[in-house]
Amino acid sequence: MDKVKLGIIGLGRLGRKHAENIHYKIQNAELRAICSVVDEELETVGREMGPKYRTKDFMEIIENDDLDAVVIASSSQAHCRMLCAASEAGRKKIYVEKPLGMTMDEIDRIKAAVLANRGMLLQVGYNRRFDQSVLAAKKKLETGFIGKPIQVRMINRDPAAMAEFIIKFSPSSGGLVMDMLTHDYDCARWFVGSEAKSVYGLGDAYVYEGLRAVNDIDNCNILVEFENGVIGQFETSRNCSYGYHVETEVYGSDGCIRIGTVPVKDRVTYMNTDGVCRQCVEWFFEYWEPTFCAEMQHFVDCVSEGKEPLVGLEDGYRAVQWACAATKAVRERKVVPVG
């Protein structure tokens, strides 16, 4: 079977991980071309993985007829420009990291451009849907295990050890809600099978004054009313002292399902005179690592088999639409309708 020839734009944190997975782990794919504006990234990945093409100009990837598909893993604020350019150039198969865009104007432009490029296959990088525990929970929910869903609760906490990086990254991330909580919302709406109707939130820069200086926050709680009546609770923090903590609970009339109640690093338990201790996962790469390979494998299979991706244009659009409303709700401390 011929391998799917991929070009990747962006070789930063996640872009480098995608490049490694394509090159080393996905048997029916080939890392054919790489693009980065950072010379060191081009040199390092080029030397290690040996792609045929290397460039600093993303249009050279988009217009390269030797490629079967393109992976966009650039910074979030470049997604709109690159996706619209790819659509206008007639590129049919694109994977793009989340978020799809940064504003309502951007995602409206992206949606129009993608729909105008008939037959375009677009996958958006909401990797949690590819986690084995999340998939098992989704399957169990579909059997009616919890009865009528009443409430979905998400906890998402980044480690305090990443404070310096988070403050530096904030101005280009879209802020706490856009950067972190669209993962939670995408998973929640997938679980409960409904869109958000309204959103209310509270949040502030409780710990990092550096975030306040760039009009961002480090902690917030968001309450969502879904159109089907389900209640959504989303709690997030950027100053978790004990590591990376992600947790999900879906509660219903007949029971509940929980994922990651204790985000343990491994199966080791330490016991001495100080008590009983379990180590916590330190960073999201460690916790979600298998999902990055799984979502890219899914994209490659969709390209080669002509299937629709599990996470597509509408999912990416809805997540940003919700994030824009949720950000406004937190800043203005009022209930905001979604859509």
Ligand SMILES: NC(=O)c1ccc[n+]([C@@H]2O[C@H](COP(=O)([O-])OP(=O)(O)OC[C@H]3O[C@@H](n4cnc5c(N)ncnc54)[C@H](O)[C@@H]3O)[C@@H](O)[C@H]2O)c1
Contents of the next structure:
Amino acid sequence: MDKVKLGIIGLGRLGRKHAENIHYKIQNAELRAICSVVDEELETVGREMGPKYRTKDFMEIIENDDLDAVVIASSSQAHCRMLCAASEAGRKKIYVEKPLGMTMDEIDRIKAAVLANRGMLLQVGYNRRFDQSVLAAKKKLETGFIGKPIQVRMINRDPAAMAEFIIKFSPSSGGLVMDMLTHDYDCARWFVGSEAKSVYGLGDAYVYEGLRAVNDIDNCNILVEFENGVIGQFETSRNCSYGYHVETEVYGSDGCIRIGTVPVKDRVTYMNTDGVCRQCVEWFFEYWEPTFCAEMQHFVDCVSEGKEPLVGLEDGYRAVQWACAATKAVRERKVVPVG
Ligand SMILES: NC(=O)c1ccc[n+]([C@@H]2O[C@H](COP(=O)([O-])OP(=O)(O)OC[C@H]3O[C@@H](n4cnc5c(N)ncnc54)[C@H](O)[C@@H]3O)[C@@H](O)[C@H]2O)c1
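Please move on to the form predicted together with this ligand, as the form predicted on its own is already shown.
Everything in the complex follows now, all chains and molecules, and the chain you saw is the first one.
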């Protein structure tokens, strides 16, 4: 079977992970071209994985006919420019990291460009949908196990240990709601099978003045009303003292389903005179590790078999549309309609 030849734009935290998965783990893919504006990343990945093409100019990836598909894992601020350029150049197979864009104007432009490029296959990087526990919960929900879904509750806490990095990363990320909560929203929307109708939220920079200085926040709690009546509650923090904690609950008329109630690192329990202790997950890469490979494998299989990806344009669009409304709701402390 011919391998799917991939070019990747962005070799930072996540781009490097995708490049490794494509090169080392995905049997039916080849890492054929790499692009980064950072010399050191190009040099390291180039030396280690030996792709045929290396460039600092993303248009050279987009216009390279020797590639079957392109992976965009650049900073979120560059997604719109790159996706529009790829669509206008007639590129048919694209994977793009979340969020799809950063503003309503950007996602409207992206949507128009993608739809104008007829037959384009687009996957958006909401990796949670490829997690085995999330998939098992979704399957169970579909059997009617919890009866009528009433509430969906998400907790998403980044470790305080990463504060310095988060403050540096914030200005290019779109902020707490856009960067972090769109994962929770995408998953909740998928679970309850409905679109958000309105959103209200409270949040502030309670701990990090560095985030306030760049107009970002470190904690918030958001309430969502879905069109089918389900209540969503999304609680997020950037200063979790004990590690990385993601938890989900879908509650209904006949029961509930929970994922990740206690964020344990492994199956080891330590006992001594201080009591009983278990280690906590440290960071998102550790918790979601298998999902990054699974989502890229899915993309490669979709390209190879001409299938529609599980997470596409509409999902990416809805998540950003919701995040724009939620950001406004938190800033202005009022109920904001979505869409
Ligand atoms: N799914 C997840 O859990 C998850 C986790 C982390 C990051 N992300 C997303 O991945 C994307 C990248 O995040 P990151 O943390 O890897 O960022 P990063 O800052 O570590 O890396 C950014 C990369 O983009 C490249 N880049 C930026 N502008 C470019 C340009 N004009 N031309 C070519 N390359 C360019 C840089 O060279 C660099 O390699 C973001 O959209 C982020 O939201 C997703």
